[in-house]
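Only one chain is given next, in structure tokens, and it is the form predicted on its own.
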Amino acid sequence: MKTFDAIVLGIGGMGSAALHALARRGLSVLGIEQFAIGHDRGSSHGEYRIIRRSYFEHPDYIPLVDASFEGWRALEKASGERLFERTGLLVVGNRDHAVIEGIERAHSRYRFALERLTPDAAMARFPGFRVAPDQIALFEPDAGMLRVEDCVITMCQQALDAGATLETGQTVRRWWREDGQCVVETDRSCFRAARLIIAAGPWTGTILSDLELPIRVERRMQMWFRTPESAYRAADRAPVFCYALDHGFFYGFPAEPAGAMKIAEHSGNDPVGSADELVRARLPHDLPRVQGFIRDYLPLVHGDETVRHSACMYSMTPDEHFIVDRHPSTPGVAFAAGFSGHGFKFAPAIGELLAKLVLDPAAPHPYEFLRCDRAAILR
């Protein structure tokens, strides 16, 4: 049975941060992944996912924001690798609607960059989108996307330059705790070490069984549409986006490459039973409002029928707060679940928590609203 320092279940996101954090600190980590690196069998696919500061869910994620940010920096710097592009996020939605008046709050409290524009002034600067009269546009200069799989990719690279251990296409069948270790059996083989992280993503259920975290898995269609050329471009100032609608929550990017835009409801609930069970088919369902929300906001997409699509899961708390914490009755032990389909961005801080958690068990946890213990997860 091969021993380590770590092992880390599951290299999507938060997983192959949290390899980087504990390899950059000379410890001989594994990383065990049942599928590719940077596959699209869980969360942590589709090209592009957004990071901002215009936080509505939470004003104490901009601490977490602010340290993403800077860790992504870092890596880029690294690896050499061109992982984010700032292209401004464009926020549309009704004045007292819950995100507007969400991202205000956090704005009031945080003071990071934000203009806000009168729906003519948004349509002047942003020609292809539309904005209601009765509606108001929030702008953020510093936001942008951020290329999820090469991000992905280039953490474990730099995992393993720094000397951690990856095991692909192996699937966790148990796990366990004796004699002071952590010890993981796959489906090829075992293995041990003082620390374990778990960073399972839709498969959280399966592999910490023991907790009954509350965390339903759903089902989100990730779709390409076309669009002309000359539209839409980053190159031509398009902003990533989203749309705060009284009956969804779309979001969307620039054209990158040229010709294809992805649009996504963020919004809805299809839930899945299991998550080797997801239909990665689109289904009669996805199209018609997305095609909607194109007709009446973006009018020069070409919204009769997808480029191509792909099926992405959400893992969803209650209260729609990560949980970031070590296990309550293992010592050893700290997971990451429940990323509410907003996660992503904030793989370089949660890999330095979770690095931090195993390492130092008495120390206090850092961001108390994403314990596992908070009122909205207990039972």
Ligand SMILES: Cc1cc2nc3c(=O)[nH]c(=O)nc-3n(C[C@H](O)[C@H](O)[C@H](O)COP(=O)(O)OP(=O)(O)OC[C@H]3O[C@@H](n4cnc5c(N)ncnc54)[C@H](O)[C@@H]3O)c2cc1C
Given for the second form:
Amino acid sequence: MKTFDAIVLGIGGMGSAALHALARRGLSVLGIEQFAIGHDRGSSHGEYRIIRRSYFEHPDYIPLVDASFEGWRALEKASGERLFERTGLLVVGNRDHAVIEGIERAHSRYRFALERLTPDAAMARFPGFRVAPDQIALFEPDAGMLRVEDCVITMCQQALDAGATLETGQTVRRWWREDGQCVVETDRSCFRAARLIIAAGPWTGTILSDLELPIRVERRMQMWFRTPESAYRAADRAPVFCYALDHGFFYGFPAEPAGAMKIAEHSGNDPVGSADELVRARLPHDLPRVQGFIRDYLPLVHGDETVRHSACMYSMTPDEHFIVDRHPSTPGVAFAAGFSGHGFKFAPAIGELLAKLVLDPAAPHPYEFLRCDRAAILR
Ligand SMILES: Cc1cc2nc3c(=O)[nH]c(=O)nc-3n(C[C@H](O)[C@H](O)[C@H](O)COP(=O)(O)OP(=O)(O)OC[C@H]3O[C@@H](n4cnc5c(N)ncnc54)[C@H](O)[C@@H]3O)c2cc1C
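So that was the form predicted on its own. Now I'd like the form predicted together with this ligand, please.
And the full complex, kicking off with our chain again.
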């Protein structure tokens, strides 16, 4: 049985970051992934993810976003890969919408760059986007988008360059602790390590069933629509965008050079029984709400048909905050789960946090609101 200093179970967004964080410190570390690196069957695929400081969800995320911006920059520098594109973020909503109020609250505490635009000023600056007279537009110039699969692949490549080992196409069936070591059994082999990090994304309920975490896996459809208009190209200063509307929360990215533009709904409720049962085909209910949004707010996009689509999974916690903590009863084990549809941007900071949680078991948890014994999780 091969023995390592640490094992990372699940090499998606968070696992690849943890693998990199541990390998960079000179530890012998093994990553185990059931599919290929950069696959499209979990939560970290679909070309782009938004990164922003406009954190309406909880202002305490902003120091983590700052650390993550630094982490992505350092990864780009070390690898020579371009992972982040600074497009700016346009957020549109009613002045009293919880999202707008939450961003204002976060801004008053952390003072990141943020502009307030009247509807006319927003439409003059971003001609492809509609803003209604009773809405307000906020613009965060330093926000942008991450190339999600390239980020995962690059973190793994950097980890491999630092000496990590990767086993792909191997599914972990069981893990346990014996004789001061964690033992991890896959469908093909068995490995040991003093420390184990579990980052199984929407499969967390299976691999950490002992914790009975209140995580609900939900399906979200990502769809690409055609637009011939330069108003939506990043090269022509189109931003990533979010619309916080009374009937739903929609978002999207600038069009790629061939004219396809990813537009999706963040809100919704489409439960998945288990991650292996995700329906990846486009279903009749996927299209109409996004089409309605396009009709109302993106008048130059062809919303009648999709160019392509890709189903993805959210892992929702009751308070929609992540769970990143040490295992409450098994020494040497930490886990990250429940990223509630907004976790990817934080991968470098979460990877660092996971490494610290297993390497310094006596250190206090630095982020109370991410602990697994907070009220919303125990309820
Ligand atoms: C449509 C969509 C849009 C999103 N938009 C944004 C955004 O704009 N900005 C943002 O910050 N976040 C966004 N998110 C959220 C973000 O992508 C996720 O929070 C993040 O990717 C979760 O990463 P993860 O590592 O927890 O899960 P995953 O990336 O799914 O990784 C889990 C990995 O564990 C592996 N695994 C599980 N069980 C086993 C096992 N038993 N054996 C071996 N391997 C196993 C899986 O195969 C998988 O690779 C979005 C999510 C979706 C679905």
